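Heads up, the chain below is alone and in the form predicted on its own; it's given as structure tokens.
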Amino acid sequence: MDKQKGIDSLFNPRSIAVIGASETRGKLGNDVMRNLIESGYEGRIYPINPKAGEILSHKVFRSVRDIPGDVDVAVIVIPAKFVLKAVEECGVKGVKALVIITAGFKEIGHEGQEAEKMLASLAEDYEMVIQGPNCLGIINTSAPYNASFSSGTPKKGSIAFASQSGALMTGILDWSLMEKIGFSKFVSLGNKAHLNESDFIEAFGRDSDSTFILLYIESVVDGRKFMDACRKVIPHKPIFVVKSGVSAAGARAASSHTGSLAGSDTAYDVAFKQCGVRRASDMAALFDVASVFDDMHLPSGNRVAIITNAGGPGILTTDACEASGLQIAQLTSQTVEFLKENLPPAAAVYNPIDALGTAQPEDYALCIEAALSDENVDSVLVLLTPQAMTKQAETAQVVVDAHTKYPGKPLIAVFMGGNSMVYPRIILTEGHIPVFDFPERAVHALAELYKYTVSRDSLKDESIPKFKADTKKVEKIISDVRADKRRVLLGSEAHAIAEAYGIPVARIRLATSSEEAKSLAEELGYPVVLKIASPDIVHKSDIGGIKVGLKTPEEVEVAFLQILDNARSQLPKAIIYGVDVQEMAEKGKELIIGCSRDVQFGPLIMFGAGGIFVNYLKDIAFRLAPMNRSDANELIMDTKIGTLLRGVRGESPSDVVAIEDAVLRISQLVTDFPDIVELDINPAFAYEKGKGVSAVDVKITIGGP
């Protein structure tokens, strides 16, 4: 079904039925009716109530089936046990979209969850969309209409806001009315039985009334769909998210380095980064950014001019800018000379521009205009503190006038103070100037907008590389492991899978006796490494399960017996298949490349500094598979070891292209085989440019049947 067509009807209905409408104040059915009427909705309103009669001067119908005309949207506010029947009646009637405010579904347990599945099934059967259940409702200020039980309707604006929490929305709505922040759409996601955050992101992206998208989410229904929707929208509109809660993937025990190092929220952070979403730390930061964007153009760069009447706040703002990735603009010589000629001799003119505590509105006017007209300045922060000679209201008007004259660059005010700043802030707000109490919030909001432009411009429509691979061989190995009722692959099996995908590995063979171990060592060539082969022993070095640098048959025999003895004495219940004999790879820079599988987003690839201290150094970065080459390069360069791989202090650079290839081949492997839930290559040795990379120790765990 075409969900977007259904959302179009939801956003702009010609007629709305309220199933459960009530004439009793205080009941949800009455609140929804009042909000619809008081919001100025001009379409037809059909109250539905078995008692019939009239509600708020509107004729009441006993059932949606009795309505003579078409119904675009039905808002359902009846007890949960009657909802499924009402939904089916709406389907038969041909209603295009439903807003189910009623609670009592999956949030109450299994029975409610099953009812919710039936709601989604009915929506598909009748080709209608469902918002909710257990939601606040929906508000479209452009239509206008308010089909919610909120205690007011937000001011009209260009921010589209969707929230998984209805209670949070009521608080935000009340606050926004005080702060005069406007919205285009106000959507409560509820339980997301049918429509979810991805569907609304796509709809907001197509909505001409919405230019800025804000989300509060606790989870995403479909990670890939979410990322695809964001990638489609972000080149045109910013998406800022507050994400709370933790994923189920992070709660499970992880046996691999990758699984243990990937925190519960890592996949969300990585997903947001890869698709250009900016993540806000809290709701205040979210709306700080929105307030700046709503009234300003995006900054074309990160160069900031600071204008102040006090040195301390100017220094604080400078520090905040540098900490946030913004650059203090170097003013042109013409600007500096102009300021010298027009400001008192004691004024600072090199940025921050300190017009001194005696600064009058006309001083601020010439400083702001000089900064806005300077080609080296991308945005301007105006600070004001209340001093004896300060004229707050007149200075606020100067800021508004300057923005009117130079609308192309962001101009943000920080008016520090209490009662004396109330009226000046009103002047600024009404003049479409974002105003803050303290500089740190203003700087953070500006920095986030700049970072959005960077992430937006870095989104590349780059193809995913496809390498030749022996998938039949991998299928056979995994099938044999399952037949053996195991989930952890032996070293020889894991290395064979890596080889099948063209990942350079140190050759490895399984020996079940010391004689076989000596024979295999001769075949592979000395020196060799011996490792215990057991699915129950993941970290072999911890129990003396590895011997390295063996150069003779005698050393191999002694090591073989010692390894078995160590394993049996320390882990007597471990199942032992024998000992792996492996050629000893030439030493290089130690790397780790791995994968764990996130419930929402799928394969999460890790790269970083490898070796035995990986869990302690934690020099790691993550990306979601499948990856393109830019993703792989950024993954590597996000780590400290990535810097070393370029070559430092006269050292030759490592073979970064070969490392990228190894990362991309692993990305392809875990994408092709969802059975692989954890994979670690630790260490992988990186060699000089042109000499490649070698996977020394490969561990793979597959999921249950």
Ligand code: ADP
Contents of the next structure:
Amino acid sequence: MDKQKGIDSLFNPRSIAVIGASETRGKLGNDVMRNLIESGYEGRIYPINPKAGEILSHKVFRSVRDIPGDVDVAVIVIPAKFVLKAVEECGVKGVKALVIITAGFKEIGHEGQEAEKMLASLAEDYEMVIQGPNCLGIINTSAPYNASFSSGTPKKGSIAFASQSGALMTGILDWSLMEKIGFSKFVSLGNKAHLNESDFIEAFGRDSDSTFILLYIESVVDGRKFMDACRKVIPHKPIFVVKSGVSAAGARAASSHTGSLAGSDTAYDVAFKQCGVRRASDMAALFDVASVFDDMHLPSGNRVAIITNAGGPGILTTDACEASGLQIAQLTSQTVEFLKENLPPAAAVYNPIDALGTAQPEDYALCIEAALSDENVDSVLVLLTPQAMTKQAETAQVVVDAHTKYPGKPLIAVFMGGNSMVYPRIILTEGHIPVFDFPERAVHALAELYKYTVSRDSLKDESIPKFKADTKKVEKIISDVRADKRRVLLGSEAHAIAEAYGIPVARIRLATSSEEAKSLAEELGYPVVLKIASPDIVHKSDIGGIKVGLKTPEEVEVAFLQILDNARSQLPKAIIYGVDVQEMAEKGKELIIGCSRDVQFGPLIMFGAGGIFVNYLKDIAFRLAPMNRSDANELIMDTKIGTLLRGVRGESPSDVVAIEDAVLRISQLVTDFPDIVELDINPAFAYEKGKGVSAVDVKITIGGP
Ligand code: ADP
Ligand code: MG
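Could you output the structure for the form predicted together with the ligand, given that the previous block was the form predicted on its own?
To see the whole picture, the full complex is given below, headed by that same chain.
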């Protein structure tokens, strides 16, 4: 079914039924009716209640089926046990969208969860969309209509907001009225039984009344869909999100480095980054950005002009800008000359512009206008401290006027102080100027807007490379391992899988006797490495399960026996399959490339500095698979070892393309085989440009059948 068509009806209904409408004040069914009427909704309103009669001057129907005309939206506020029946009736009636406010579903346990599954399948059967259950409702300020039990309706504006918490929305709504922040859509996601965040992101993306998308989520229903929806929208509109709560660790076993190093929230962070979504640290930061965006254009660069009447705040702001990736603009010589001519000699005419404690509104006016019209300036921060000669209110008015004259660049006010700033701040807010009490928050919000433009511009529509691979061989190995009732692959099996996907590995063979080890060593060529082969021993060096640099048959024989001895004495219960004989690889830069699986987002690829100190250095970065070559390159360059690989201090650069290839091939492997729940290559040696890489330790774990 086309959920987007359903959401169109949900956003702009011609008629609304309120199932559970009530005449009694204090009941949700009364609140919803009141909000609908008071929001100025112009379509038809049909209260539904078995008692019939009239509610708030609207004729009551006993059931949706008794309504003579079409019904686009039905809002459901009856007790949970009656909801399924009402939904079915709506389906029969041909209602296009339902808003189920009623609580008592998934949040109460198994029974509720089953009921939600029924809701979703009814929605599909009758081709209608369902918002909720357990939600506050929906508000569209441009329809206009308020089908929620909120107290009050938000101001009309350009922000589309969807929230997984209804209570949080009520707080924000109330606060936004005071702060004069306007919304286009206000959607409470509830339990997301049918419509979820991805559906609304896509709809907000298509909605011409919304230019900015804010989300509060605790989880996403479908990671891939979420990323696809965001990628579609980000080129046109910013998406800012607060994600709270810790996601389920799910199938993640902690035996591999990748599994233990990926925090429970890593996948979300990476997903947001990979699709250009900006993550705000908390609600305050989210709405700081919103308050700036609601009134201002996006900055076209990161060069900021600061205007102040005191030195200290100017320095604070400069520091905050530099810490947030904003640059202090270098004013043009014309601007500097103009300021020199018009400001007192003691004033600072370079950025920050300090018009001194005696600065009058006229001084501010000329500074702000000079900054706004300077081609080297992308946005302007106006700081004011209340000093003896300061005229706060008049200065506020000057800021408002300057913005009206030059609306193209962001202009943000920081009016520091208490009582004397209350009224000036009102003037600013009324005049559509975002205003803050302290510089850091203003700078942070501005920086976020700028960073959105950067992530938007760096999103590339690059295809995912497809390498030739022997999938049959991988299937066979995995099914053999399953037949052997194992989940951890032996070294020889894991290396064979990597090889089947074209990942260069040091050749490795399993020996079950010292005689066999010697003949394999002969075949591979000396020197060789011997490694314990046991699914119960993941970290081989820890138990003396590795002997490197063996040059003769005698050394191989001794090592073989010694490794078995070490294993048996330290882990007597481990099942030992033999000893792997591996060709010795030339030393290179040690890398780790791994994969763990996230419940929502799937394969999470890790790259970083490898070797035995991985857990201590934690020089690692993550991306979600599948990925394109730019993703792979950025993943590598996000680490410190990435910088070293480029070649520093006279060292020749490493074969970064070969490393990218290895990352991409692994990304393809784990995407093709969801059976692989964990993969660790540690180390892979990276060589000079043109000489490739070589994996010497590949570990793979497969999921339960
Ligand atoms: P584990 O990580 O289980 O302890 P590895 O197979 O990674 O065991 O081996 C430990 C270390 O031995 C590696 O970090 C690497 O430095 C070295 N090593 C292992 N195999 C080879 C090889 N084939 N060639 C060169 N060095 C190797
Ligand atoms: Mg290792």
